[in-house]
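This document starts with one chain, in the form predicted alone, laid out as structure tokens.
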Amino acid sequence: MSVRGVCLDIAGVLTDSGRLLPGAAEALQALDAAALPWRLLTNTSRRPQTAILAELTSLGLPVQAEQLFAAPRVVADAARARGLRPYLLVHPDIRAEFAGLDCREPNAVVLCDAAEGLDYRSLDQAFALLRAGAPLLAVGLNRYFQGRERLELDVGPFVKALEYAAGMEAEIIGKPGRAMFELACASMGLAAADVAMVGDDVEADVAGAVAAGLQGILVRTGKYRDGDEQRLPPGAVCVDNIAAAVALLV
């Protein structure tokens, strides 16, 4: 692969449960010494972005604010940008990055990682406003994620439940949708066709990556699931980790 910048998924790429897995700071090194920039893009809803680079920070890796993209934030500064007062479906650790917004009567929908606040309530307050016209606003569509003992639901399921029930289609924000990949890139001044995204999501990372014109890997890490490889869309590689991904890169 021929690229000038690369995009990382964090957790089941460069770290597990709080720890960074094996080859991970010096896989980032090694991209430094390339001079390859570098932008870590992260679906995780139920922590601030402040949280992350402070764990990132922690565990030893070079990580600046400019570097790391959270879908939520994004998905906070696209509400702000248009001006909506967002009905919020978000965990109670990142309604912090969404201060400032009005919320009263609300005209938009906000979906996020809500964990035990998607319950039955606050989506049928959600389904009411996307059957009035409300726009849907969603962090991602990641069907679920590695939690510390086992895989979790994420928010795709209710994103696509609420699809469903309203017939009417999500606004993706962060991963796979092509807004984050887009900002990632553009923050490194680079096209997307010249930046490679190293995931271990195929959908999300990968599929998401590829759609949106950038190059794609998939790491046999983290969510990984045998046969996942056999769903790559065309051009995209399988490589069993962080370390083989960057030695394809540099």
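Can I get the form predicted together with a further copy of the same chain as well, since the one above is the form predicted alone?
Below you will find a single chain and nothing else.
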């Protein structure tokens, strides 16, 4: 594959359950050595950008702030850029990302995994705003995530609920939506076609990237399950792990 830059998912590609996956640090070093710029793209919606950076550093992955695209921060930036006054359905731990936004008399809904804050009243309030024409900005479409003991509900089902209720379509800012892919490529000064996305989620990472014009690489780590490669979009490839993915690229 011929690329001029790389986007990478974090969980399941570079890390797993708070540990570094084998070859992750070496892979980023190899990209640096080949002068290939890279960005990390995550839909994680229960930790602020600063906490993710701190964790990566503590694991031995030196990542600069401008190399990390965390979907909640991107959602907040989009709301600011468009002058929206969002009704916030967000996890308490990432509320600070939305500091400075005027949320009075809301004219938009932002849905970033509110967890315990998601209840009938808050969803009904969001529904009323959507019915009145407000846009819905959502962090992603993930169905569930690996919790401490079992899979737990992620934000996607609540996006689907509100879309169905109000008869409208959400703007998915994080993966598999286009917005975060486009911002990451633009931050490297590259066209999407010159960038490959490496991920363990065939839908959000790989199909989303290909739909946004990037090249796609699926790794057989993290949430990868046997047979996922049957659902690869045309042109995308599947390799064993991050080391194999980077070997394809440098």
